[in-house]
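Shown here is one chain on its own, the form predicted alone, set out as C-alpha cells.
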Amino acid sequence: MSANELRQPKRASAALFKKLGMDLVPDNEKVAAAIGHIDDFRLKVRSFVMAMETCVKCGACAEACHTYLGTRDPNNIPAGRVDLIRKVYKRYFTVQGQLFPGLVGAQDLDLETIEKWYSYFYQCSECRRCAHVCPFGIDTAEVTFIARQILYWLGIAPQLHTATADAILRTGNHMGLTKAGIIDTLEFLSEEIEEEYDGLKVDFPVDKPDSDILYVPSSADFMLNPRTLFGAGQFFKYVGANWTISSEITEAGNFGYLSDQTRIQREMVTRLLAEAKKYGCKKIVWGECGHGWRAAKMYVPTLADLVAVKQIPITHIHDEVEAYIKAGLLELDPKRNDSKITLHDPCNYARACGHADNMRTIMNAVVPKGAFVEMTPNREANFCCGGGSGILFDDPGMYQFRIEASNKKAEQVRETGAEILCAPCSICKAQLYPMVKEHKLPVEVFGLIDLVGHALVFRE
C-alpha cells in the first residue's frame, strides 16, 4: 500500500449521508456530475478561474507549505495539488486543452482522479500560507473549498466531517452535547473555579433571557479545553457582563465551512442569529476558534440577512479583552503566568482576519516582561499547526500524516525554548496536544483566554 493510500481519511457511509438528506452519486455518474460542478464554479467564482489560469509553476509555494515539508509528496506542493483540478479544467474548458491536451497538461477526468482529490484536498489544511507567498496571489485554500464541496455533493467526505455536520445540525455543537450535559458541565466548571481560585464564584448562564451578550464557545472547551471556559467566565464576571450561552449554538466552529458551505454552514448562521434575537442580545462574542472566527467574520454577512447582522454585531473575545486592557479597566498580575511562553498564530486569525496585534496586546499584559518569546516566523508568516480545516483524523495513516504535517511547527516551538505554548484556537489545541507528545516537546498547551483568566485580580 502506498503512502498516499494510507493517507485516506475514513469515508462517511451512505447511511450517514442519508441522515443529512443527501444521496450518493453512483460511480458511473460521478465524472459527469463533477465536470458539471466545475463548470458552475467556473462561471460563478472568479478566484477559482484565476487559480486555474494564472499559475506559472514558479515553486514559491513549495517550501512555504508545512504539508509538503512534512511529506515531501509533490502532490502536496500547493501548485501540484491544484493541478489535480487544473488539468481537468484545461481539458474541458479551454480550447488548447480540447484540441491539444497532451501539449498543455490537460487530462480527462476519471474515478481515479476523483479519489486523488479526496486524498489530497483533505491533506490541505487551508492555512493560506501559499497565498501569502504567491507572486500572483493564488489562494489554494479557495480551490480546496471548491474541491471539498464538489466531493461532498458526490457523496464523498470523511466520516469525521460528516458526523460532525450531523451532530451540529442535531445539537448545535460538534461534540453532540445535550442541553442537560452542557448545564451539568458548566456547573462543574463553576465548582472547579471556586475551589481553585479561593472561593471565586463564576456562573455560566445558559439560555438566559434579556442578556446583552451571546457568548459562542467552542464545544471542545466543554471537554478538552475547560480552562478556556474558565477564562471566558472569569472575564465576563470581572467586567460585570450580562451574558449567556445558548444551548442551541454552543459551537464557535462551523464544519460546514470546511465541507459543505451551501447548507450546513448557512444553517448554523441562521440558528446563531435566531438565538441572539431570542435572548435579546445586543452583541455576539466569539470564542477561541480560528476557522470559526473566519467563517463568522467573513461569511455571516453573505449568508444571512444583512439587516440582522448590522443589528447584532459580532466580535471576538480577544477584541473585547484587548479593548478593556487598552482602557486600563482590567487589573492583571502577569506573575501568575511566570513561565517562558510562546504564541502560535492560528492561520485563520493571522492570515485571514488581521487578528495578530490584539493577541500580542493581551500576551504582553498577562505575561511578565521578557517571558513572551516569539516564534520565527510569526504573525502572517507563521506556519500552520498541521491540523487546520478539521483534518484531525485518528485512523493510523492519517494520524501519522498529522504528525508529519506538524514537523515545522514542532521545530518552531522547540527553537523558542518555551515552557508553555499558547494556542488560541480549539482545532489548533486538538492538533498540538498530540504534536507535543509525539515530538517530545517540553511544553504545556494553553489558550490565550486561559492566561487572561489566570492573571485577573479580583478584589472584594
The other form holds:
Amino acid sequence: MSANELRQPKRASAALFKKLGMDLVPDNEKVAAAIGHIDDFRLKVRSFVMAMETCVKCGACAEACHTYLGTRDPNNIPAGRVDLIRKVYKRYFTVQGQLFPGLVGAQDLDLETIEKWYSYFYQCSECRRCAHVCPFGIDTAEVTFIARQILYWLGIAPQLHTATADAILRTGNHMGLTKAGIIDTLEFLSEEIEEEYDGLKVDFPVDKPDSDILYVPSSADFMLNPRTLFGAGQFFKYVGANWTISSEITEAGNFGYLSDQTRIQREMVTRLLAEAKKYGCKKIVWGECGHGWRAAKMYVPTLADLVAVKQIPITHIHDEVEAYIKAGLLELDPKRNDSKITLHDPCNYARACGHADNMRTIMNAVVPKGAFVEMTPNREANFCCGGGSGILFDDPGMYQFRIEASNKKAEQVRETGAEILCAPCSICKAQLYPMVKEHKLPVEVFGLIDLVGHALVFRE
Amino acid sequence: MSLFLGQILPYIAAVVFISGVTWRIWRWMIPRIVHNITLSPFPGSWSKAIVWILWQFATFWNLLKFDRPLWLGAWFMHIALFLMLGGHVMAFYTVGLQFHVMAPGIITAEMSLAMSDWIGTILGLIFLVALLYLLGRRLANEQVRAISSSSDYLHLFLLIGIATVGNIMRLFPEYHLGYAPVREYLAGLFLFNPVPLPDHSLFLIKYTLVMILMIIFPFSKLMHSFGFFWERWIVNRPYTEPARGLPGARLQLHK
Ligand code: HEM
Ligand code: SF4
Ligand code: SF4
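Form predicted alone done; form predicted together with the partner chain now:
First the chain shown before, then all remaining chains and molecules of the complex.
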C-alpha cells in the first residue's frame, strides 16, 4: 500500500511545530533518527521491551480490538499493529532478526513504514482491551505511546494534537479558553442553574486563594458538556467545600500524554502542582475525563519530580461522590433521572484506574431501581467508544474511521434499548455525539456527575 | 558424527540454552517499569497479585475466557508439555519407578512402570494432537495467518517432529528404547565421563531435534515462557487508593 492510500489524520505544519520549539526531521534522516529513538526506549521502558519480545502471535487479541472489528484491516489487529514496530525492532536489536530477517519476519526501517506508523498508531485508541485479553497481558497502548512520541520527534503529528499542545502551552487548557472566557462561562452556568433549579445558588470560584480543594474540570465541559460542570458545582455546594478552579490549568485532559509525553504531559503536571500549591489546596479533585484521569492518577506520582506530589493527594470526583453516598451524606432523588439508562465504562476508568465499582455505586444511587441496564460486555471488558486517545479527527477519511471503530459500541448500546447513554469521559462524549448521529441511535449522551447534580436534593 | 552428536553438541546446546536465556532476561532487566500501568481491578497487595498471576499461568484464564478454541489447543498442549518435561526428569532419577517411590505401600514397582508408560503415552498423544490442532488453527484462521511469519510455523513443525518421533518410540515396540540405556548415557554427560550414545536411530533423531530446540529457544518466541512472568509483573501489580474525603468541607465523612 502506498502512503497516499493510507488513512492518516491531517498533519501539523512545520510552522506549528516551530512554535512548539521543534524542527521537522528531514526525510533522509528520519530512518536513522527513529532507530536511535527505539534504541533509547528499549533501554528505558520495560513494558515496551516485553511487548516486543513476548508475543506468540496467537491472535487472541484480534477480536478484542474494536478497530479491527470495525475495519477488518490486519494492521489493526493489536499484534499486527505492534508488528509495525516489532519487525524493525527485531531487525536491529535481536540476534535472530540480524541473522535471519526473512524467517522471523524482521524488516529494515523505511519511510513507507514510518508512514504506516502514522496511520495505524493513530487508529489505536490506547484502550488496553488487548492487554486485558492477551494471555500475557501485552499492552499495545505502551507501544502506541512510544510510536507516537517517536513520530512527534520526527515532526509527524496530527494537526489536532499539535494545535492542542500549543493551546496547552498558551492557556493551560485544550480549548484555548482565557481566564476572562472561563469566568464568563461559569457565571453564565451559575445563572442557568439558578433558573433551572428554583433559585439554587451555585458559585464556581476561579483562582480563589486559600482554597482547600482544587477542582480540575475538562475544558470541553465549558462548551460541549455544561451539565457535567453543573453536577460538580452542585456537589461541592451540597457538601460545603472550599474549592476553586485554576484558570491556569482548567484541563482534566492531557493531550501531551497522547502525543508528547516528555514535554507537554510534563508541562501540564508541573502546572497542576504549582497551581495547587499557589492556592493552598490540600487535595486535587479530578473531573470527568478518562485519559486525563489516568495520566493524573497513574502518571503524576512517577512523572513529576516535585515534592508537592507527596503532599497533595489526587482523587476523582467519582471517588468522592461514592464515599459521600456510602457515608449516607447525600440526599438524592432518583426519580428525577427516570429514563432507561446504560453506562459506557470509559476504557481508562475501567481498565487503568479501577472505577468499575464506584461508577455503579453512584449510578444505582441516582437512578430509580431497574432503570439502569448494563451493556455487554461491561466493566473491564467493555469496548472503547472508538475515539479514545484523542483520535477525534474531522477530516473525512478519519471521520469515517471513527464511525467504523464505533460499530461495536453502537451495537452494544442498541441492544440495551436505553434512552440515556451515560459516558463519564470528555473524549467518549465527543466521540459518542457523532456515533449516535451516524448510527441513528435513539439515545442522549450524559456524564455521570450530570445525573448526580440533577438528583441532589437541596434543603434550607 | 556420533561423537559430535553424542559428546559435543549436547554441551553446546546446554550452554547456549542457559546462557541465552540468562542473557535475554538480563536485557529485560535493564529498562525500568517507568509508571504504574497495572490493569484494574487492582490487586490489593503483592500476594494477591502473585496469586492472580499463578492462576493465569495454571489455567490460561484469559484464553479460557476470551478465546475458547485457542484455549483448547494451547492449554492441553502446555499441560502435556509441562507434565512430560517433569516425567522426563522423573524417569531419569527413578527409571519409571516414580509412583512406586511416591507411594511404596500402594504402588508396586511393576505398577509404577505400567503407569509411567500409560501416562507418558497418553500425554504424548495429547501433545501431538494439540500441536496439530494449533497448526491447523494457524493455517485456517485468517487473522492468525495474517500475523504469522515463517518462524511461527517452524517452531510448530519442530515440536510436531519431536512429538511424532517420541510417540513412534512409545507406540511401536520394535522402536522402543528403555529408560536404562538413556539414563546411563545422560549420566555420563552430566559426570563428564563419556558413555557412547545408545545405538538407536529414532532416539538419535529425537535427541538431535531436542538439542536444536534448545539452541533456538533463547532466540525465539519460546521465550514467552519466561516473558509471561516479566510481562505480568508489569501489568498486574498492587495499587493503593488515596484516602477519600474533602478537607475543609462542611460535611465530613468521619465526624
Ligand atoms: C506461562 C504461561 C504461558 C502461556 C499463557 C502460554 C501461551 C502460549 C500460546 C498462546 C501459544 C500459542 C499457540 C499457537 O501456536 O497458536 C504458546 C505456544 C507455545 N508455548 Fe506457551 N505459554 C506459556 C508458557 C509456556 C512455557 C512455560 C513453555 C515451555 C516451557 C511454553 C512452550 C510453548 C511452546 C513450545 C509453544 C508452541 C510454539 C509455537 O507455536 O511456535 N509455553 N504458548
Ligand atoms: S494475544 Fe498477546 S500473545 Fe497473542 S497475538 Fe495478541 S499480543 Fe500476541
Ligand atoms: S489499545 Fe485498544 S485500540 Fe489499541 S490495539 Fe489494543 S485494543 Fe486496539
